[in-house]
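We begin with a single chain expressed as structure tokens, specifically the form predicted alone.
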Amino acid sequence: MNKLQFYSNDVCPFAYRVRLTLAEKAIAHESHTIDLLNIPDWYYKISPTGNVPLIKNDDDIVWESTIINEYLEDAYPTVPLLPESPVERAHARIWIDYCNTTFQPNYCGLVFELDESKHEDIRTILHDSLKYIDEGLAKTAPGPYWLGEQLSLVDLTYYPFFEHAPVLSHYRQFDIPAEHKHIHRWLAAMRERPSVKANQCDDEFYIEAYKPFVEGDVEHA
């Protein structure tokens, strides 16, 4: 079997999810960076959407970050990132779904929405979402992770967006309230993970990378 091929971009939080999973599971792979502002023609021959992330394992191709992480969990089970209990696995997937359908669209939406008249409504929804997340994390305290003592795909699903938080602070003056102590506790634990330390980017990198989208020079994918 050839080494797994991973197509990503350092700015993309969805690709970051997969990068962290590959690191946590210590999966040997080759990485390929795709320029999202100038996607090469050859990539469309591999990817049905032209988006990242995508993995290619011999002739098998899988895309969409949540699905890729589930695939990696199934294909490389030695380091498990979902609980053994069926009901706990279901609860993990519920949290992942909440990220994809509620938290992430508003977290990213506050950055990408150029109509400032819509920002207040997004802020309200985002504050409610952060409160809900903090209450969820409180139930697993002292944790330190989303499901308790063991890191899971839930943590890896949410963390990339929190690493991008300086973008919200810089461009939208939105910060994670200090009162959400369980979120901050979780973030502190995540920042100590070797997988995060090896892959994280600094604040200025994200602020500069998002500048064209915030200023409306390009459309986000």
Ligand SMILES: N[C@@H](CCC(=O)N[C@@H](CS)C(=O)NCC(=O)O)C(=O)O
Given for the second form:
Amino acid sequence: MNKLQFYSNDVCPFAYRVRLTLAEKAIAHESHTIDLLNIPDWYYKISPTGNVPLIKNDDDIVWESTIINEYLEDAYPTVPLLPESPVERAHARIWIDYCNTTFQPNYCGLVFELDESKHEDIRTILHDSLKYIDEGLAKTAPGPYWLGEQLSLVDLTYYPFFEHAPVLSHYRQFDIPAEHKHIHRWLAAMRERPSVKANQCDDEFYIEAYKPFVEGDVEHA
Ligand SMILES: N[C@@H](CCC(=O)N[C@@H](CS)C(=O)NCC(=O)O)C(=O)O
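Form predicted alone done; form predicted together with this ligand now:
Following is the full complex, with the preceding chain placed first.
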């Protein structure tokens, strides 16, 4: 069996979800960086969308970060990242769905929306979303993780966006309110994970990487 091939880019929060899952499950792999401002032709031959992340495991090709993480959970169950009971697994997936359908589109929307007149509305939605998340985390307090004592795919789904928070602060004057103490204590626990420590990027890296998008030099897909 060949080593799993992982196609990603350090600035992509979706790819970071998968990078963290690979690290937490200690899955041997080879990593390839795809230049997102100049996606090579050969990548379109293996990727149906041209997006990162994507993994190739022998002849199996899987894309979409949430689906890749589920695939890795199925294919490499030794370190489980979903709870055992069906209802808890369902609730984990509901949180992941909330990230993909509500939290992340508004979080990234605030960065990529160039029409300033729309920012205030997005800020309001984002504040509601953060309040909802903080209330959710209060139910599993003291955590330390999203679902309680065990790290799960829910943590790895959300964390990358929170590591990008300096971008919102720098370009959009949006900070995660200090009053959301459950979010902040969850973030502190995540920053202690060896998987995060080994893969995290610093604030300046993200701020610089987002610059062409925020300044409208490059259109976001
Ligand atoms: N829903 C996808 C989103 C992936 C995505 O948007 N990736 C971006 C980078 S963060 C990308 O590859 N963009 C390529 C392009 O814009 O051409 C997932 O969860 O994997």
